[in-house]
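Encoded as structure tokens, the following chain is the form predicted on its own, with no partner shown.
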Amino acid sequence: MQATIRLRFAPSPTGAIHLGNARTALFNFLLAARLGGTFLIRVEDTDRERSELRHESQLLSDLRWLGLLWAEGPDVGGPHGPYRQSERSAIYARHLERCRKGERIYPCFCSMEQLARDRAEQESRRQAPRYVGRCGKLSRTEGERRLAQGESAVWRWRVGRSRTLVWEDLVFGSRRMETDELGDFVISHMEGRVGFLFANAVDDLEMEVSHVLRGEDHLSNTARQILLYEGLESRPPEYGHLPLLVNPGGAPLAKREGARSIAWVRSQGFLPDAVCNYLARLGHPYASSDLLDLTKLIEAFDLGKIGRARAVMDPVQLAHWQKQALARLDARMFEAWARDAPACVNPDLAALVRENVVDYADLGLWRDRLEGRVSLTPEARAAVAAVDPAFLRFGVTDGGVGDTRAFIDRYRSAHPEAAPARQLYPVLRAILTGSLEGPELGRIWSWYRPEGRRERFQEACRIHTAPAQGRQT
């Protein structure tokens, strides 16, 4: 390994950063910290049509919220800036000129129509599509003459002689590719707008990046970038490609398809520790099943433990870590968390249902259940429908003095033929909450005022006596 450890996360500000991108950022951050290196942010905003400053601001805010602090970046500066590709044109131009003088690149004048015909011909022969090298055979004098005449062109990288490229991937192990399979590839347009392959490699070189962890969808780019480094007479970083995070159907997460974003999970009330623990364990096992802070995640991170199988987005596991993160909040911190919910929730109510919520939607649900009209789940409806109506009428008239046991005892004293207490408690829960599950029944009972309990029983009476087709759930 190189003596100086430097890792980067290089997002494109074309939309919200989704969980797959965030896992890549997290793994780079963890490895940099584990090796005692530097973590930096570079914004790859070469897509001029789709890149927006608001997206950049949001993604930096999201990364900072996760706790992934960086030593260099567009907002903090650093010795290897600028940290936006849109501000690095002069750097790219310098390297392009060097490559042009060394004849590592050449102008390609082939039209889109010509390239399409070439591809069709290759497909008819069952060959992999790649550039046929037509303009690579032009002399330098001829290329410069046609450029001087104003012909439209792009710069292609001259792959050179046929050989086998072999490199060691930090995750997938030994990799190899025949250079004949690549074809001379485009790295820049004539007006200086460089493509991803070239800009990304030049930036990693200039910023002295030692290790690159990125998605496996970039595996095919690595061979080309190794060739670029050869032409730039520099050593490439050590590459590691992470298996993609996919949705339950197996498709990779994508911004354009509305993949769940960090901004979304933040808005839903998920906590940074929950999201980091969830992401850190996607494809990387941890011995501890406890919620770990970033320091402990760093200490136990091991590059050699990253698996090669794709990880599946699992909301149940995300909810599991959120429950653990919420459980660690003290009363003051939990109240602050609940106060940020979009739906206004009474602090006492939030404290009451604390152990039964995962996110802000759950808070809103419990607020509606306890403060709104009685709305029964199918199971709760069945329990209310099966109870003796006398129990419901008793609840309307009884003052509700004391706890639930005292209330049940009074009812059973007045109705010796009544069902046993163990059958009445679930009905009582259904009336008060609309569900057979939830917070401890005694606490719910105490939370209501006597008039509030009477109103719940009145509504339960109405539901019990309403025709089946008219009942509300």
The other form holds:
Amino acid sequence: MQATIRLRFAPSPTGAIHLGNARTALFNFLLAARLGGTFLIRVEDTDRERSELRHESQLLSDLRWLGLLWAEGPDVGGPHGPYRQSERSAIYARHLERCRKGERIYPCFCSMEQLARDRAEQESRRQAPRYVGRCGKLSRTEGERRLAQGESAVWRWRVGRSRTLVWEDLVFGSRRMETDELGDFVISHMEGRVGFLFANAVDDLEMEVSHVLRGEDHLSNTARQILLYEGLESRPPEYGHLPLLVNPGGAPLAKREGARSIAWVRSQGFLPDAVCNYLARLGHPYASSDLLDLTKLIEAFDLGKIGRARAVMDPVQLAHWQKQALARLDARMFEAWARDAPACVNPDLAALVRENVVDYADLGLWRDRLEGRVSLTPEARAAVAAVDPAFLRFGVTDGGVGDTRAFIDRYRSAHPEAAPARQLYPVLRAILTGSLEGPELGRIWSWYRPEGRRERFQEACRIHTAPAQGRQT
Ligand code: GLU
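Let's see the other form, the form predicted together with glutamic acid, since the form predicted on its own is already up.
Up next: the whole complex, starting with the chain shown before.
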């Protein structure tokens, strides 16, 4: 067992991080805290074309917003920096040089055309495609001579003798891989541009990372990385792979689908506690069904409980946790939350519909329902259509001084043959909100001024008498 516990989240800044990435970050954060270790951020920007600083700033801001604070990272520095791969070339060069001297790597001069021909031939023989090892047979002097002549090449890792690699994944259990299936693999371009496999392994080694929790999509990289560690004469971290988070259709979440990004979730008004509770339970059960703060999530986090089944993105669950998180806000905090909504919503209105909203879209919906033109759901329309129009006309003239009960009593004493009160309440709700659901009717009623109520009744009269076809609601 390593003396120190160190975990990292190692995002590539090629787009906005999505809920799946955030879950990986959260699980690393929770495990680090649970084991009393350190959590750090390393930015994996080896893909120069697709990496952008603005994505890095956004992802750091998203992680901070979630509350996953790190002790070391590109913005705060630390003893194992720099924390951006693009700034670590000298470190990779040093390790490459050692590997070159030890003949763990060799230059490969095969052209793309040659490699494509090899692949086609392997496929025609129904063999899995892998490098045939041609340049691995060149002598060292021959390789160096061709390099000195400026021939273009890449560095390949020499996999070596055939054997079975066996290792234990923290989530997927015992794993094995025949080294023959791997083929010598590329780890770097000649001009020092190292690839993901090598940079990632060197960094975990240099940063003394003890445990790696990462997406299941990296499971197939692990055997190669274990071989790299052997060559680097070091011990690999403990790897654990998290089953992917997939869309309801089964497709893995992708960064280009901005809709599932943390930035999008934030812009919709979701609260960090809601997102953390939702993510923490994806593939990891918690005994408590209460909304837990990060301290409680840490206390109950158990590596052994992480399941192997893919987790399906479920907006209903996210909404469930959001409702719990919203319910915890005091009036002032709720007002501040509503103030940040893109739809400009009057604070009194926001407080009125508080129990009925999940996100900013709901807030906008309720604002439109109560302040916009009357727009009825089909059920609300049916309720208005079924009522005696005298009720609607009464509302226009009466204006509704007092509460709903006083209003209905006045109407019923003026119209002794009127429907019972219990049938009229849903109609009132439909007129005032356009829906048969929502906040308590008495509160909605008194939220309107008398002229506001008159206008709603007026509009209901119009809807009632409008021909069924072409009705615009
Ligand atoms: N940069 C990799 C990714 O974004 C992380 C790999 C790892 O965690 O080892 O998928």
